[in-house]
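Listed next as structure tokens is one chain, alone, in the form predicted alone.
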Amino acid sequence: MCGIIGGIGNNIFDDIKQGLYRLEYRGYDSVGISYIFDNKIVVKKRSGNVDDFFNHYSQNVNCNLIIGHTRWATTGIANDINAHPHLSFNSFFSIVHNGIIENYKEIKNELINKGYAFKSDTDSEVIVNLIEKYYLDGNKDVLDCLKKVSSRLIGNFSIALIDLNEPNRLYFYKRKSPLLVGVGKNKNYLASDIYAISTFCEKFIDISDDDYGFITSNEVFIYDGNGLKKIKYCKQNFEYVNNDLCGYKHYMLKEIEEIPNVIQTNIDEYTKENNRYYPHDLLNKINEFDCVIFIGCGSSYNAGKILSRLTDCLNKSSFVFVASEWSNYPKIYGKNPVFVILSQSGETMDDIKCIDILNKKRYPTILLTNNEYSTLAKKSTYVLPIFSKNEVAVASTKTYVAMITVYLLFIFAITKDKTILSNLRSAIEAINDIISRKNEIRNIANKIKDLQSVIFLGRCYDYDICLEASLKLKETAYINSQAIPSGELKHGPIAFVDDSVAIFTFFSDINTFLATLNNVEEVKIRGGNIYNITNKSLKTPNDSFACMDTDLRVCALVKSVFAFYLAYYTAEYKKLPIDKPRNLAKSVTVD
């Protein structure tokens, strides 16, 4: 969560701009800026989102040195004092933070005994206080105080700093949060992702974790524990960033619409001759795993469940975890596992600290994910892109799909079943009907707006898609869904089953047919709205929506699409945010 964007350089305040919307994903519960003019430290910031910032701060402000940032609330309301920057008590430094600071309140206290006082709740204000005390103590070796201060601070941040007395210097340090250096035409850049800074670098720095420094307009220098680094830099191909609406209304529908052209463009990347997705070791090693352990956040844990049941054919067991369980409670099975790790973004926090606990025992990992020169992907024996290009949308579309879709490609270069790819094409002719048809699901979307709650049912794969369609409409609609296994529906959940309900019942598998179709007849019995979602091969005379007949295997990709639309048009209808529902941010970098 939270976006720390800086720059150094002639003009800068237009790159950082543009920075801002860039990051905007990452949280939107207020922005702000701070810079040095007429030798002081400004710093101006409110709650809202970037369009609410810049129209309130309309003018453009003349500054070669400049940090901004996204904040989604941590610690402390989202209001206008907690906004960051944040500005040191005698003004000498301001800070923007990403992270969590988990003994900021002794440290606080210390420096309130200090004489330091605080205008925020924030854990970040803690961090430039600190600084300041210790530069104000007799260390003016601003370095020396950031290696002082990390040594106090217990916790995950990522940090860029601005000291009144040095403005040619714009001041880092990293720690578990994402933050990289962006190398420009005379102008540096600081950002915690690359997709912020991409079109004014011609190459970037990793920071490691624990390292810290400084740019200026032309130089860079990191240090870690050992003294000065040699400078590694990186070139990186943004071909993919596309952050055009195209004359969509909104980026999560134009996503759902990418769909297909994204299975497309992952069966045409593994499939090339020589392609370098698939190490040779990995293909060779994957018959000595036993086991295969899934383990994700969110959408990430929903295609886990799939790809868990997709591991059957290849004769291993499988297991799925929440990340954020696993972490706490960590359980190894078999003798010769392989750890699957789920992040769109690959800087989720949660699945950070599953792979570190992953790599102290030394057991490999495969990750998918759509970052590539993500934390995890740098952690991670071995890293699968699933080529989504960009996604803005809070809420996860395509990159659930492309999991689904790399792993079936991930089975058919070991197993060599080109069923699997037939499968795949033939999900994405489905995938093509049903986005000519979205005005019927748009009607049925119509029906449910205003209720209160929504019950998903299905069994085995239909039960992983109603996982995913259940999160979704929570998280764009603000409905209260349930995803329930359909034989589970009498041990329970009917309780509460009555004409203000609406249940939306899953078919794919036709040896489960029967059985879903009596659980369906139990709820329409207690006057519950039924929805039908089936294969044509399926229909019954009461269905509300039929798919094209695929096989199994791909049928969460095909279904997932009309889970994705129904939340997307309930929204609409309930006029929310689609692209950026309350509480939530797209990349989740704090535990």
Ligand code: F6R
Given for the second form:
Amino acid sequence: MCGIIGGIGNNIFDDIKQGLYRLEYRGYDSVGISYIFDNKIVVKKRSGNVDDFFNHYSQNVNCNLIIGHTRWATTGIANDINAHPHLSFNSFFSIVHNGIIENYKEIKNELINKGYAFKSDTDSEVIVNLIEKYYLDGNKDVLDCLKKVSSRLIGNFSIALIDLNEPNRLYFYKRKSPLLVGVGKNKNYLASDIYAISTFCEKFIDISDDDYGFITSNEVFIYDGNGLKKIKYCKQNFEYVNNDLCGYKHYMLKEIEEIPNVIQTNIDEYTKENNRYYPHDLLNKINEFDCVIFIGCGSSYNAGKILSRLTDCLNKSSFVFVASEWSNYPKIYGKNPVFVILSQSGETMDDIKCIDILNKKRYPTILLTNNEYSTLAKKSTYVLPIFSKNEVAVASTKTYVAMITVYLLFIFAITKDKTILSNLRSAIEAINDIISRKNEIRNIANKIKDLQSVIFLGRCYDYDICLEASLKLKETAYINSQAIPSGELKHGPIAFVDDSVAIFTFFSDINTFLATLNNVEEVKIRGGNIYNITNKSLKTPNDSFACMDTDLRVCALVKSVFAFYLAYYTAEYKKLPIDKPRNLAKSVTVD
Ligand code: F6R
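Would you mind generating the form predicted in complex with the named molecule now that we have the form predicted alone?
Next comes the full complex, this chain leading.
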């Protein structure tokens, strides 16, 4: 995974420092920078997040060539030595790397046999040593070395590389992991994403897979298999949103409470006359598609479960797949299917693998994303933005809700069913009601914070909400939890119910109300701690929290907010790092 950044030009350090903070969503277990000082390559790196790093190395660095890295460990544990950048054996090169080299062990052994020694356990150190080896053995042309190295390496990799002998050049190579060039005023940049460098750059250059080259402070040279390429600039209307906490204790809390606004913004954007998001052919073609196949990971997959149920009203069949399952075992249904990819970041490698397969087979794709400039956006046939502004907390909240909202608005554009809009407005009201009663949820969190195990029960949409509620509680509060369709409980899971288990049951559907209530009774007589999350008109004997009544199609928007608060407050009681839970990253760019 990881975020890489580099810059060249006068006083570049501050920009790179800011960029590293913005790249932290790609990993935060260690951080490092490298630059040339006094004719030597300096490397500073340590485990911990970006704040820890700059608190430790608090002095500004005076340099005009620098690379930086935020890591999410893949090869080699998260420690100081495995942190990037990595220096080559003879200290001629330093490198930052995003990606995974599959054949690094074999190359590492070859290099060790030729006298190279390694400090780290990473695959990245192999790349920098291989470059150095080719450099010292050959004609000392770094571009040549990059070409040779790329034909030896198997896997995904984007790198930025400092060459001690050429302090006015910053080299790069890109394969599959994202990388772009940013052009500033007498300064140029490399970064994993536009967000990291958007405020310093006037224009950007996309780098294609297997392009390589170098930047100087005012020129950019990109090569492919045919030699030097003509540079194509793209001016992006990327709006950098300065995202501070605005008085909130955590981003997760702030982002939960932005949800009513996010729904409203999407309603406004998607109901504008002639909005640009539905290209003519998409709305015309949608009737021709006989099957909609949803693909996503984590919360985006959970949103896909809801979207698949919502698709019933379009009289099309629909299926939902976890991206990493689909890419390994691709399934195509229908004669003329369309694929909907769900990814708030637009950078998730598991999704990218799916879209690459789909593009090869020429299937149309619709991407729902919070990043119109992402890798997935570039590869999709159609892009529907989910207008959530930047989501900083690792746990998705507002983007989950936004995906469901945007799909409902898409259905509205197709069916012109105005009840969808009124339902969305009622959902906003019901969510505001939950926000005003959040202390009730905080009290519930206090009761479950020390439990080892939580079960979420529900049917249909309520079961889908359980999936998201369970994921949120696991990832922020580290409580082992399961989502179970309530009818399944008696087929096994009920065996571990006793008074150490909390059971949250979501009730949104009058049609299954009584059946689910029976399941709760079965749990209650076995000692389970019952929490029923209902609607005001669906009263149970043990209501813990009743939401305002809303249409079934928007119940996930409303009840997920209960689930987000539950996870948030439980983690808060446990004094956990809510915005950056252990072992996670905001964007999962490895498969
Ligand atoms: C959970 C969470 C993750 C992401 C998943 C997909 O709170 O945020 O499960 O939903 O990693 O990420 P995107 O949507 O960026 O593809």
